[in-house]
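Encoded as structure tokens, the following chain is the form predicted on its own, with no partner shown.
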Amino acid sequence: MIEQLELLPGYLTAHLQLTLFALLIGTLVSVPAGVLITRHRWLEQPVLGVASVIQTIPSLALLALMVPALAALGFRSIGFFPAFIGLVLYSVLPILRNTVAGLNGVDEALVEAARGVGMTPGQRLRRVELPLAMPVILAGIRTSTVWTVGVATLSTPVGAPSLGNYIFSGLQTRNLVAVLVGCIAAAALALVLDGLVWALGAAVLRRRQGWTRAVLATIALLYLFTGATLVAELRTSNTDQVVVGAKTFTEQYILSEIMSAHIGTVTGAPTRILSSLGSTVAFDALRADEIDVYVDYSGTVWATLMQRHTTATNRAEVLAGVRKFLHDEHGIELVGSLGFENAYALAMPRAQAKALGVTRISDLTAPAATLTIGGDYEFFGRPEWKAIESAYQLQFDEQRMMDSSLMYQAAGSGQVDVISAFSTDGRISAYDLLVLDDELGAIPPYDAIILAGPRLVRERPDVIAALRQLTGTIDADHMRQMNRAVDQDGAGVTSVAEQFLREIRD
């Protein structure tokens, strides 16, 4: 517990910094939108018809979706400003539908005076219109307040830190003091916000001046507090900082803590982690020097980006191709192997594999049609399911997508029968699971690889060769049992981490 308060400042500051100014955006862009579209009628239908299709989307594939674009544009594609512009889209349509349906709920009859006593279209915005609709855009504020809170946790997959960071890592690592922790903190800084949007609204209606200043200097001291340590967070960026990516699932955070450590040992660098990556927006965030190094997988690089064939490949073409096509394509240096593979695999049940007399994949064919396979977000859409299926005629009778760190679980409790499992996951042998023989080699060779950036390679190569010294020095066995003592015993991710380090110094 201790651990995870001690990260929870600079999580809640960096969530803060995106809520705050995303809903002071999306007011300021919502409420003149609302005024004109009360103006000028047939704007009502396409204005909200696009916020409306805005809001359908996603919020997680909303937020994904501005590192691609951002990317096009030529700007910075993780990190704040992605996360930024999708927050503030996401918190428009309540506010914006709200405002319409204000003004449009004042009494005619009183505009009419309005209009009756002189006052000029501005004036009976300001003194009439605006002030009568303030209880309804009030509740639309409030509402955007707590959704862009809650859809602030998602914005950690673009590489943008928030308290979402408690809740992915503590899902894959199995460490429900930090799911509890990011859930708390996020739920507590929703109803403070909301509580000061209602706190406004209520000494504004009811006039007192006493009550609103102290409202209005508490959201201003907030966002204060947000600007000088976003400004000054962008200020002290170190281009000698060394930025390490992560994955989301516990291999990739254990890596990417040995690297960081071993990086600042070896050469004195400032390193920094930026974990939870979507795994195309870690391989577009280093080729876009937006962080300098990460491990990925020959088998993802082949099958995915490179879009080879998966069957039958051998191990060394695999990485020679590999290594080719990220130099000449990319500008990215793979720096080594770390000496182990982590491949797709099918597995299920030890027990009920052997009822069924099953030990290769080969041995599904028949009882599939009964079985329910189970598998995580990206599985049944890449290469190697389609070979898969094709190589062994498969054609289970159920598919179920779900988050890898709930598989195991899954498939231990009888769940789903078959999981498209990680070769080197503890859980494997924690939930006693029978990895199924591939013998026709429809799965590519996975070798954990580093790879580096452009920048890196160029400007760094103290960094390069202190990374060439982590190449080989993790097996299988190894890396399944860090693996293990994180998602299993319990242990610390920087723990395991420091204690491989200390193996392979001595």
Second form
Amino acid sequence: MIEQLELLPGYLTAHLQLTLFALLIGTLVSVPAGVLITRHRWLEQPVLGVASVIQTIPSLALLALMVPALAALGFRSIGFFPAFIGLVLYSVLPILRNTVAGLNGVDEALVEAARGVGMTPGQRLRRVELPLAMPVILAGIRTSTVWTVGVATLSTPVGAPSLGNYIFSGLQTRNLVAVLVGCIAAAALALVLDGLVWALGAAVLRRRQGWTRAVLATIALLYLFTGATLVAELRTSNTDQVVVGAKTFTEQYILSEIMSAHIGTVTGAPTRILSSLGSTVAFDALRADEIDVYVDYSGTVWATLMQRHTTATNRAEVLAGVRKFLHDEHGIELVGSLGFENAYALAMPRAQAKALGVTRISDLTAPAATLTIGGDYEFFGRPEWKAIESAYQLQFDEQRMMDSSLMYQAAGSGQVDVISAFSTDGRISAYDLLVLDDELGAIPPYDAIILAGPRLVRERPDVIAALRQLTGTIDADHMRQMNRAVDQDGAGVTSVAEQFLREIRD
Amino acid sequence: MIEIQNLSKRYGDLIAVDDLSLHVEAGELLVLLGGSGSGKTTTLKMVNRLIEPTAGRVMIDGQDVGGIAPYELRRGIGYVFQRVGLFPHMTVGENIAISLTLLGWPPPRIRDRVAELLELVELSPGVSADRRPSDLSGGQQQRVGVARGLAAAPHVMLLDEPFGALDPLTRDRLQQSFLRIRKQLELTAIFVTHDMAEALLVGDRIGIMRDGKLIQIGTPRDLLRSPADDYVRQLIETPMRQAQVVDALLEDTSS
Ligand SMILES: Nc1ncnc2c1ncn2[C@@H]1O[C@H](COP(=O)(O)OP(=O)(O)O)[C@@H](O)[C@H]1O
Ligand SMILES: [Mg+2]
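If the structure you just shared is the form predicted on its own, then what does the corresponding form predicted in complex with the partner chain look like?
What follows is the whole complex; the chain from before opens it.
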């Protein structure tokens, strides 16, 4: 608990940076756009239409889509900006719609009276229409505030820390305290910000000048503080800090801590961890030098990035191919293999496997028609699954996608029969699952490999050398044991990483 | 002085105002009288360019209003609306002072003027300038509407059925106030109504409209002596006959 609360100021500040400025820009865009729409009626349908379509894009996807979009435009594509722009887009609709509704709702007679007393169109807008529409516009801003605070928790996978870090890593490491802290903090923040907008509206409408000033001052202070931290961060983010990336699962959190601590001790370079990155986000970020190093798996690069479908079961051959591909195509260096494989594997409860007489994947061909398979979000879309399906002629009764943190439990409790497990996951033994033999070699080898980005390779040979020292230091058992320590025994990621480093130094 | 020359307004096939010409002398109050839909409001709004005419023109003090920026024109013309149209988010004082604010008067001068106007329309004492319009009765709101129209001491006032929506007693009180005010200020005004009794009470001359046309214009005496047609005769005789009926009733009961 204490450990979690220590993270709060950082995550909360990051969350505020995203939401406050997204709302500010969202409002500054939406209110004038709303005004424009009501002056030029033909714009109403197209503009509101576009805003509505943006709103229907699932928020997680909207934020994730900003990464390739920004990259294509040549901007910094992970971290604050994609999340920020996604949130701005997301904040627009409620404010826009309410601005239009508020202005349209102003009594015609009052608009005419405003013209009749000699107001110019601008005076009419400022003195009559906007003040009368204000309650409705503020209601839109409040809706937007609550939504934006909530959606901002999804900034984590695009590399922008937020209160979502608690939720993403908490769910993966089965740390419910972290998940709760994240949810409660986000809910509280939404209530506070919503309350501020409400208070502003109430004070303005009742014409309490003192109150209005007090609320405005509070809001201004919040912006000043948050803006200052943001500027400070954006300034320092280009220094010689080494940024270590991690995808969204326990093993990645542990490995990023290990690399970060090791780099720090050996080279003295300042390090920072950017965790819970989406799977493709991590690679794109490395390629663009927005992170410097992370761990990926040879088979993933082989199947997903190199689009190889031929089954090359030879570990060394895959490694060599991957190394050359990364170097030639992306300027990324494969620093070394950590010494274990974390492969996709099909697993099922041991008792059920025994009952069905299944030990190899080929034993599933016949019974598959009555079985349900569960996989993570990526799995059924990955080339490996296509390869397994066709190599073993598998036709499952049902395929269910679920979060990888829930998959093992689903298999353990019999809600699905077979899952796409990760071979190092501590929960395989915890739920007494049996890993089925891939005797046809449909699944490529997945050596855990340290990848270093172009800038790090060019500028920090010392860091590369330090990372190379980690080559071959972790075998599959050891990794499984560390994963299990975090997932099952509730050990902290940092302490597991520290203990590992102590062991290898002795 | 207001000079309306061959003014027309068409909405598609509908002719709301049809080739209407008239003039209003300085210090004169002209009533436009006619049934609903006869084009009274449309005519009035073309004077301050709330509506642009299809044909014809309006001159005020010899100047074609078409050549004046609409908002400047309107700041010099007091307008009292059929549907009051007080701004609900402003105080009574701010409503009254709105054209003064737009003209850039300094706040102390505005305050004095608002106090003066509240007195003129008989709201003060009793209604303070920082009340909200929604706190007032219908009659009080219409008094504020009149005060707003008078605020900048305009050379011309346009009033569109200003007392139309009020109960008879309140209407009578406001009519009396208005008569006093217009004498005091020597207003040049066009006053729209559909009520002949009101027209006879406040108007120097009365113009009668039907189907967008001005069918007769003259003093009440002119209309009574030589009505242009049966419609005008009926219009002007109805209040007379009603008055006679009332008189007869009163005599019956007193004898
Ligand atoms: N904006 C408009 N579009 C179409 N017809 C209108 C419009 N405004 C007024 N009219 C028509 O013009 C005629 C005169 O209207 P108006 O001047 O408001 O009459 P009054 O004030 O005498 O009741 C009516 O038939 C009315 O329906
Ligand atoms: Mg009318």
